[in-house]
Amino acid sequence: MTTKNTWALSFYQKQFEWLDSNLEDKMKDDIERQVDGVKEQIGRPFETMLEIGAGWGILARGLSKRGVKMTTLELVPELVAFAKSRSPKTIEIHQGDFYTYELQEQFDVVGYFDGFGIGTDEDQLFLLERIASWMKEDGCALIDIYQPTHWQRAAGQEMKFERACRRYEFDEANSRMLDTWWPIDKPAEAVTQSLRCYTIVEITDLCKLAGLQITGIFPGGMMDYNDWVYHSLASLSDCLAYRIKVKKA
């Protein structure tokens, strides 16, 4: 199996392109409270830890401060060079779709932040299975998971960047977020993520199928759209997103 949702690589080198490439500076704080909020759910000291999708390497970055062993698998290539442009050596970078990358390593933690529900059901259950290969019999993983009511209330919302706009929708038949971005002043050039929201009942089953134990959920936070403020704790059923905690069954 591979990505077949071939917007994804597209999309994430926009985006890339389209962000301010300072953007890791202004977060020092909040990268903090993440890389605290990782430690504590998962509970127990960890050794090593994978991240799937990784992105700017932001978070694997403060990990390794740490003291966490670090190994990212991201498919954009101008990402993993930005990644590699920042990171220590100690971070082993790798490039690649996370449905077809070959990793024969298994560690006490594996990681996907952000970005659970590119492809269909399908796809994600043979993530899952993936996952399930990469933790040791005693890890877990952490994977962040789209809240569908959220994303239904904020379809329509728009909101501009220093370089682009971005408009949510919600594909109610498919339970999708979709999130478009344009360059301002070129609506023409707008790309589109989407990506399946998945309530606590139906991630759930998606894990056993799988072979693995839901054992941690933690809310993330949530968009006031009425007056633009976000807060940084919410209820399962109000936050954009959940993280669960998962080992195996």
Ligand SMILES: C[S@@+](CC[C@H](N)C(=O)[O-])C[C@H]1O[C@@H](n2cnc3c(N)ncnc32)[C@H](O)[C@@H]1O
The other form holds:
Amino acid sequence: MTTKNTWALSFYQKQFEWLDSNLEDKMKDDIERQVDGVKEQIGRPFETMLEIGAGWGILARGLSKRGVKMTTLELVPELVAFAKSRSPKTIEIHQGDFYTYELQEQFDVVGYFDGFGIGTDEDQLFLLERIASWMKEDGCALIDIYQPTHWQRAAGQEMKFERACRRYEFDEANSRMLDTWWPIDKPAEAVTQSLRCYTIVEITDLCKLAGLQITGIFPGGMMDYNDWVYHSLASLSDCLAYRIKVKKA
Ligand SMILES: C[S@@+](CC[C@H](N)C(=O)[O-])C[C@H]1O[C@@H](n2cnc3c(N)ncnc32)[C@H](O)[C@@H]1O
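Next block: the form predicted together with this ligand, after the form predicted on its own:
Let's see the whole complex now, leading with the same chain.
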């Protein structure tokens, strides 16, 4: 499996091009809250962490500032260059495809925050197996899982940023959220990400097949599309995504 034939590279390249690169400065308090959340969810002291699909490297920098020895793996070269330009040398930053990239080390914690569900169920199973292989025997992983009922309700919602527009759809037959972005006034240049959403039962079964056991489930936030307010904590049936904590079974 490689991502060569999927939408992932071009989608995340375009998203980076169209988003405000000062986002990190605007998110300072939120990043601190996210770091607190990760530490609390892990629930014990840990030294090393691998973050895959690390994007701009924002959370990795936050965790590194709090003394965690961070390693990141990210597909998009432009995002990796951006992360390198902002990160201390103590963060080991790798550019590559998480389906194929070889990492020699094992980690206390592996994280995949926002983005799980790119391929087929078989692809996701393969990735879970790789995550298990990167975990130390007593290690754990935290993975954000898109929650189907939120995305069913979000279908049809549109929003506008400074340089781009965005629209959500939901593919009921395959339980996938579809997230389309296009530059303002240029709908022909649209790119779409399609992420498989899993119920807790479905993800529990997939984890079992990968030799992983879920030991914690943490609901994330939700968007209320009636008044366009984001609530940072929501129920498991309302949240955009929930985070699972897994260990080797
Ligand atoms: C939704 S973004 C989340 C970024 C970051 N974790 C965050 O929470 O802001 C998903 C990220 O995963 C990366 N990604 C997608 N497929 C990948 C792959 N096969 N290997 C490595 N990274 C990948 C994307 O380029 C993108 O930066």
